[in-house]
Amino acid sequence: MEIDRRTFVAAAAAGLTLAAKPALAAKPSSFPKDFIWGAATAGHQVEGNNLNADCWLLENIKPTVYADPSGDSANSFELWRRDLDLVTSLGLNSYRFSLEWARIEPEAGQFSIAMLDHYKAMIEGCRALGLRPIVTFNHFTTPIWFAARGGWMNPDAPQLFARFCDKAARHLAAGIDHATTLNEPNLAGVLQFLLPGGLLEADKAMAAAAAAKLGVPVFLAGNALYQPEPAKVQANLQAGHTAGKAAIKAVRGDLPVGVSLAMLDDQEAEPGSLRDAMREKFYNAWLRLARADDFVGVQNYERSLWGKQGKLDPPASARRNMMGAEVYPPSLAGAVRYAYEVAKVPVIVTEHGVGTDDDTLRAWLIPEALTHLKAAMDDGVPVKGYCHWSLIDNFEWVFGYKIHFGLHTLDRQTFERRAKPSALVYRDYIRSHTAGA
């Protein structure tokens, strides 16, 4: 079996739930006029040939732990205004993307202003067409020489990543919405810890094999599921997201920046159960960062409900998506409200979406959570924005272009995006519950 860290939010919840779903009101009030409706991508998935990326080194050495290389992608690169009247044409006006740490900085020390360009244009691209545009900085991937370097576990890393922000803010902040920093960084290094051994000592060997083509000790690629020394990475992994957002800071002071973390729903089936502790392994030391920080990101897939050995099974009749794990749509609020309980800052979710190939499993999903979602806002947590993942169907990392989670789908040869029956159902959604509108 083949997992990278969103299919792992996704595929470590099967077998993790019940299906008992909170009442909802029958009449939901509207989203606030100013919030926050996108949709998301990250550059590596979508904009092809990023051939300075650890991942690109990666998909292309034997052995291989991915199904397949990127290759072209969904060719966002060239295709960016295409994607934008995407964003458009669902009546959105917000686009979440990332910028190629990889195509900015190829060689360490060595910026391409010709990259910073182009994010550049995008960025004023989203605003000439009205659309906000919420910009991450790292969405996993990093340059080959940095991989090379020992990744993040390199006691260097914080301050090369906080070198990176500082050259790309002063590039690019001036138009940015929003800013997280790194994507699920919480999540690296606790895979082992629920992956199966042989698919961790398969990544093991691809990054050895990487590591011995270039003639170094260590490759560790930021989307690494095999982490040689995880307290080590989560550490400089902190004090990199606190150093990026000084930097960026330092650039724009009135930017509002974050964090994007994935969090599954976790319930508790009985007084007692592993939940608080999984909490405190999986979020908790990052909400609590999260604290000095504009926002926090939630990025959010499914439920696990945890009893006091582990977790239960889903029941029979869940709905699953082709992972086998089960749809639970208040899965979203719920873990949006406990982020927010922590961190205690206002939440914008930054991913939530469904990987399946039955469209109609999408268009049930988001209004379903779209409306617990407004219900928790109705609670008072302070949600500023909803950004479903994804635009278009891309490179899902190691799965490479086998899971969907577009709302759109995509023609790998000749790149055009078709609107999927869900696409409508958001814009719909939208139209019938955002005060004003």
Given for the second form:
Amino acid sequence: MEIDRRTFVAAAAAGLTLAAKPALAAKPSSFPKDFIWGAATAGHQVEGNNLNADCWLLENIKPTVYADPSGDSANSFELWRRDLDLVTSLGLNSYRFSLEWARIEPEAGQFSIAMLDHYKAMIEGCRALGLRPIVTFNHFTTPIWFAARGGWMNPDAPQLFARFCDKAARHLAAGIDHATTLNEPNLAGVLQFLLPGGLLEADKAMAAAAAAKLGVPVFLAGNALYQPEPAKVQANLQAGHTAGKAAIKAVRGDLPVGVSLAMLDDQEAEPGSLRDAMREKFYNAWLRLARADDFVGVQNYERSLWGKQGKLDPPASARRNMMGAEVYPPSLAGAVRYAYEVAKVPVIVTEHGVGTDDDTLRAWLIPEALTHLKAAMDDGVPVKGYCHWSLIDNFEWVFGYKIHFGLHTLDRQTFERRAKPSALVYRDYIRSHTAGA
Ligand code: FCB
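Could I see the form predicted in complex with beta-D-fucopyranose next, after the form predicted on its own?
Below, the chain from earlier opens the complete complex, with every other chain and molecule after it.
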């Protein structure tokens, strides 16, 4: 069952085609000296052996929708210093990574000082190398005990998350540069209306098998595709963000805190299109909530062309990623402009990239997208940073190890990482486009 979350967003009805439009000519100019240049990962996708996480259980149950179990992944739990060296070797000044809630709180209310120390060492390791740590407190995966209590559908979920944020912040906040609470919560429970029925059924069967194994009525993972009560889940995630942020701020009021949202660049292909309705459905509640935050994290991989009946096909000339979706370099700037228009707070691009085995596509995408991003900044959109997804090839959720987003390859036997040519394109672009660099 191979489909990812962005593809779900893009999976709305299609059928029509649109003529290719030439991309805007972008202005060459310099990014500010203090611009955040980073690469991103997430705990479960790189650490390996995250045994207490909901996802681990689901990867290893029958039936499962996961193409592979995460297993050792990139073994970044052990090899994170190597990862930081990769970050510095590209001339970046920031690393975005996430805390694994399931390691820090493996049983409800039982917090592991050793695991908190692990993440503290990573944060201090970043600082020692002059890297600004952008820390995601929760990137999809939740502890098994949390999912077994109904996950984000549980009325206690916001408070349980806030308790975790409080403990983690007390241990870690001092060294963090920017914190995000949740990763792409705007997608939870809103995509299922677009999913192919078979996938939804398979996801339900997998969750039911997990519930049966644990002897609980419902097992709802952090990134479950099927949510029995989507409105409740959305309300709890929003309350969770607010309570989690308050907990972090109570520890360190001057730490900038935000939330990362999955955003397409939604374009109106004809008057009266569904674009505005789709924006309302997928992002607006979160963008309005983000008005109270210090910044908003934007994660963009695609654009959507909206007609009156649904999503239109990309132009025939479009270059495509491994999932068959269009790769459109100006989409990042488009999503960022819209995020700022509604949220009215500074933006950090917390993810952007492409799943492909054709690294020339990535090498083409990065400079093009950044030049359009800079044009948005020149038009007055406050963008503080850009993190490329991902530092290394890793466990891409239901796709397992089959889709590659990395700036570096990963040898799953030796854990060797090797820079792809696109990584050097990113490095060189930063060198030649940063003021005073
Ligand atoms: C985003 C997720 C990230 C990764 C990329 C490709 O939706 O936040 O974990 O899977 O897509």
